[in-house]
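We begin with a single chain expressed as structure tokens, specifically the form predicted on its own.
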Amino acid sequence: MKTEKGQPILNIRNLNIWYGDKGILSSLSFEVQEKQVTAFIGPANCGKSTLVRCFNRLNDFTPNFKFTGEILFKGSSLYAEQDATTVRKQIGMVFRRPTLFRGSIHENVAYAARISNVSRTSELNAIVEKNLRRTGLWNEVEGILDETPVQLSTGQQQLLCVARALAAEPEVLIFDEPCGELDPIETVKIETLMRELANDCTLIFATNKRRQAARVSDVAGFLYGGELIEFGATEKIFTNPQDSRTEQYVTGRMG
């Protein structure tokens, strides 16, 4: 696995994130390279979720969110230098359970296109294509690709919404909890396609497992009670980590 470092892709300095009153996230400083898989890990409720929003400007549409800290693009302040419209292009997102929208299969997957001002049918019709092959999904709908994604299983419908997200050309995929409704073999697909994404975009999952997060990423961050209590090679984490809480959760004795 790579761990080469670079230019970052994403640069996270003093983070900290609440709810209102109620503090979410603190003091959490990191890098995200580019072409690397990056798992958080963390029990319940530790931030995993609220982190990894951030970076599509997501959160912006939770109420009393606000923050100190800065999250930086490619160099340029996420929040202060660049539209929200605009990021969550750049950076798109696969959520626990899938997102459908009104429409047919064909629809779900060129919505990302006409967003990015593609109209030209038969434009449209590659781009479907490409990333329903990309997914490993387009010998399974082929043939149905009008009619609506309802009556596709589940782990189906989430290969469809990693499909659309792959229309727009993302930079950054996220995945928040991506295998969270699907059975093993479903979630062996996600695994083995996100390893395979790696190789043209930059990749980041929030996980509650484990084996998953040692399986798939590159870099891992362990997040407990709201910090950042570890970020490092993957390998690192699971074999050697350094804070005894880290040991204790990656071993299965909390969380």
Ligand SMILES: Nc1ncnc2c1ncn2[C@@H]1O[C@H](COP(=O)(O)OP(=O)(O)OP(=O)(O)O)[C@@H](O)[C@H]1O
Given for the second form:
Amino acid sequence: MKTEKGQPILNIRNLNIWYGDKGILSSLSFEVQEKQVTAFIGPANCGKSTLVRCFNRLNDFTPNFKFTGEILFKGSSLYAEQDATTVRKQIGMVFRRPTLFRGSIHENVAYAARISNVSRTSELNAIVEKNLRRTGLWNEVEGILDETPVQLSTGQQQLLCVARALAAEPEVLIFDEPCGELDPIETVKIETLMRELANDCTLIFATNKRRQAARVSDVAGFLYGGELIEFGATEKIFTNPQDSRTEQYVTGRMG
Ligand SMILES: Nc1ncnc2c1ncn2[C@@H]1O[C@H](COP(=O)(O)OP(=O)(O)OP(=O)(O)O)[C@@H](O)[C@H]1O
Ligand SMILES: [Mg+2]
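I've shown you the form predicted on its own. Could you give me the structure of the form predicted in complex with the ligand?
Below is the whole assembly, all chains and molecules, this chain first.
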């Protein structure tokens, strides 16, 4: 695990979130450091997904979503100064359930390059191969690139989603419960991959699996009762938490 601090890539200041009149999160302030893995943990419905979805503006589509406060990406407002499409090219997302597009395995991974106007076949093929190799999926799908990904196992489909997200060359990659549908062997593959990817990009993930946060993240935040109770080095959160509620949660006595 990396111990040195990177540069802040996301800066969250006094963030408050509502769905309609219902307050979900209040007064959140924290920084996400470049090329670190930051995990948000907490019991069901504490707002983990709501929070991480803000970072690629996915809540833009959610009726009733409202927020106040600032979310700065490399110093400029993710909402006020940038359009959502630009944000989503730089900040990618992988969901709990593999969300693949219609079309072949190749088309899924080539998608981001195509919408950035890469059209030469050789160039697209190189992008597809590179990103499938990064996820360790290349050898398994090399012979079936033109076929549908539906035939793949759930774990392979999730790796394909990561490859597709990586092909956009994002600076930040967000995972919301990335192993929620996976078996233990597939889970190890995704967790190992997440650690490797942190060499190149910043990772943020939401999980209700405490041990997963302990294994994979450098920094962790505990959300509970609408607040960010504690945020800091994962080792400290898990071995020497400052708040009694964090302690109860990480030791399994709560949630
Ligand atoms: N679109 C929505 N409209 C209204 N309320 C919502 C919406 N999405 C989520 N909520 C509510 O906001 C709260 C936080 O939900 P969220 O999905 O962010 O929690 P979570 O920590 O990700 O939970 P889980 O561990 O089950 O994934 C919950 O009470 C949920 O019911
Ligand atoms: Mg969730």
